[in-house]
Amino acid sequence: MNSDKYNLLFVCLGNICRSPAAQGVMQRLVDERGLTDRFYIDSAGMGGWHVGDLPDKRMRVHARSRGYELTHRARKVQSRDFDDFDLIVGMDASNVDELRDLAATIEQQDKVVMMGDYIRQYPHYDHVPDPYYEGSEGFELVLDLLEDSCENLLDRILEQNNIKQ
């Protein structure tokens, strides 16, 4: 981790669909806004079933059609993540609850937020649903939700941390 950067971690269940997609979407936003040198963005999963794997092929295909290349290798959330990252973003309530349970201090718990809190264009969604057992529409929905919520999350981070573009 780099203390000169804002360190942002996205978390889902297995780190092969939602969180690597969020990482890719946020990285492109940061790059487009000229903030690449101000952010470190990563993703992880609550479970270790897919450690070392690329994101799910279906997610990579759908992401690629929108111009995102998802090359992250899956990893499991580690206790040091709570020290290394400024903000940890869970994709759904279950992820957030588990992350808060893993946090060793109140300060670490306060670093955990839910991605759904930043969704604005899709008011019927309060979380980013897992597309793993869905068809193409599930992966497209996840990308729609992430494009919306990542932009709102980035704006909030910039505002709260007085980061200039």
Contents of the next structure:
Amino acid sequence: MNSDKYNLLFVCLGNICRSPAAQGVMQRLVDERGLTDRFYIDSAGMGGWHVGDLPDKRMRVHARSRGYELTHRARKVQSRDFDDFDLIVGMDASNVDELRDLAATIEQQDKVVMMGDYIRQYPHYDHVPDPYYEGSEGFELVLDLLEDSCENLLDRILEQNNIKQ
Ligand code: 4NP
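For comparison with the form predicted alone, would you give the structure of this protein in the form predicted in complex with ligand 4NP?
Shown next: the complete complex, the earlier chain at its head.
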């Protein structure tokens, strides 16, 4: 966490599939655009079942096949995240509803957005679906949706915060 940087937090239910993948996809985009020093990117889960775990093996395998090494250790969302981060991105409507309930102020609530709102190339999806009980295609879909939405989200953040590449 650093006030000179834009602090971005991705959130899903378990913090072992979707949000650590979003973190990996966004980190690579930021690195590719020469913006590594301008961003701090993290992820967390609404639940604490997997705290300390690496991302789910299936998520790591699918991500690795696209060149992403996911090494995040799962953690649970905490109240100070609402102060520490500039933007908190939930993967589905239930994440977003729970995050807004946890927020202590309207200003904190306003930091919460939904990843689905940044999906452009897959108009049939308005959220990033939980792949945990799905097969390989569920994990590939998560990565397809995240590669699309992260690019759009990053463009919006750069525009809205006047960050130059
Ligand atoms: P995620 O997937 O929210 O994308 O990390 C899940 C992982 C674990 C569980 C649920 C969703 N779980 O119930 O343990």
